[in-house]
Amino acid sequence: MKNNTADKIVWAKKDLLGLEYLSREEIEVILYTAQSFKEVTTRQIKKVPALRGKTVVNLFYEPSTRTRASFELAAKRLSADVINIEVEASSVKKGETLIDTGRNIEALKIDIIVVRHNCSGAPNILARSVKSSVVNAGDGWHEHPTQALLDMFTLKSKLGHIEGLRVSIIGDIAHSRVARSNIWGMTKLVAEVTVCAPPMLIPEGIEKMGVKVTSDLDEALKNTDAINVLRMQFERDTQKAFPTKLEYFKQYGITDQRLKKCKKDIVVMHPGPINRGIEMSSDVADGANSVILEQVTNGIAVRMAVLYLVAHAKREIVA
């Protein structure tokens, strides 16, 4: 957060369902709470009383590993109680709507419904039905906020700022989620964001979002400052941008010998999971430029900021 920013703010939502619906400053809000909450993931007891009293759901549609962990153990560092809802064992199974499952789970006084749905825009349909805080952990295409955010939070924890940065995000951007998440984040930050993927894997018109666009990684990774790996989701890929996958790692992974020729300071991002060989290879993986575990750390402090922001929303936040 800027040194000009007022000592208090006022966060006003309840919900956070996309950075495409927040303000720089409400960005800058989330990445200077989550800094002191970092400093909670350091200590010998890593818990503060923050949500005590509070209930915290994980309402999961789709498999999660990094996200739901992360999204637990932060409710549970700031003294939430928090419920596991298994959606294969659960009554959506038996044909029960989001909306009804919102508004059950509702009534057992919960405050706050993490969701991740394969369906885009579920859940903004499950805000507008339920009065409970709701965060937006992925949906379909759409949006994918707080993996964005700790995304932003390395890479200004790393290099000290975001605006003037030069960041490439390469892969699947057709499919990703995450795409859209940073580059409504970056680009509001003020970084300059390039995208790049083979041709079939670039959505129509997405120049519009303030990013570049290319398809030549050579282009993407010079004088880059930071690059964010995506998975390739081949199992979506219906237009077989690619035959193989060997292929696509010959063209657009990140090997070390493409690593060398890029600045000494890069960073490397992914939001996991990593498929080694295809995007890219261990020892970049692995590297001194990689911060892929440093993101899952950061993600637990960022998730801690957004479940205490929206559970105190209109309520006078000390910065």
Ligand code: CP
The other form holds:
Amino acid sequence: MKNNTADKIVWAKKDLLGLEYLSREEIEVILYTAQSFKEVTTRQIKKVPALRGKTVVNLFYEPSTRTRASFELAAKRLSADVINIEVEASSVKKGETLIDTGRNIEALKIDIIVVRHNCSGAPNILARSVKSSVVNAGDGWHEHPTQALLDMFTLKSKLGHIEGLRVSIIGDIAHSRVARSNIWGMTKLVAEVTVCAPPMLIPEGIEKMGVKVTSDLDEALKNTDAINVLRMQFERDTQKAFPTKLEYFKQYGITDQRLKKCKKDIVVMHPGPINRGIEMSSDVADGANSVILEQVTNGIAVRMAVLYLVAHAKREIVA
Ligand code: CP
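Switch from the form predicted alone to the form predicted in complex with the named molecule and give that structure.
Now the full complex is given, and it begins with the chain already shown.
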């Protein structure tokens, strides 16, 4: 994953709020840095002192399995101290605002706040209010930048490059922060992106982001190199966009039968958690084309890279 633009740069951003705000070169630097950390995660002793003496807080206002565990592991593998704040058992329940929570966390001399929030833009508000670095771990329908970065890292590891690839993002585009971050990231790296969903789940004007739009799954699958299948977000009233789950599966579910009509080596991704039998069958989720668990593994190296870069913002990184 050698990349000349990534060989010597000055990483200047204290926060990672979304891929909308990054240049192609900055995205490539994260992927390049993640490649070095991936090697660390395969060693017998999977730990480096890169963030020794730094403290990372995980502040999750929404449930998470993969992202939270992976940020914690990433921070620990960089030798940082880690605190997980249980929002349900915190002073947020007494009405404390996000900004007050952030400032109080900062008063504890925290270096990086990793935040997931149901409100789009919450990490941006927090980043303006504290000097600590803020990393967006998913905000409302806005962005989930580290998910898209690990998706791109996995795709690049599998197929060698992103530029020129045809990638179809399938499912609940309207409510998906994963879709938005993937669109920003993949188009900046010059992939050809198609989004496919039932008409009610396609946000108006999405084509302005530089993607092709279709509601025809066969069209989205034809000649595509990779698919990123999104979770139906039933907690966000998605079911109102489709009569029943069974009908959704029949029209948009990825099955072995459908994959047989695709490129033989098509890469199947899903950010998780999967609704088996709704977005895809178990045959596909656990099949030979699926890289779903590799995505999860790669999330550690990608998040190590992000934590490392924001913690060393404004210093020259020599690769
Ligand atoms: N992909 C993802 O964000 O999963 P979690 O909600 O489990 O973190």
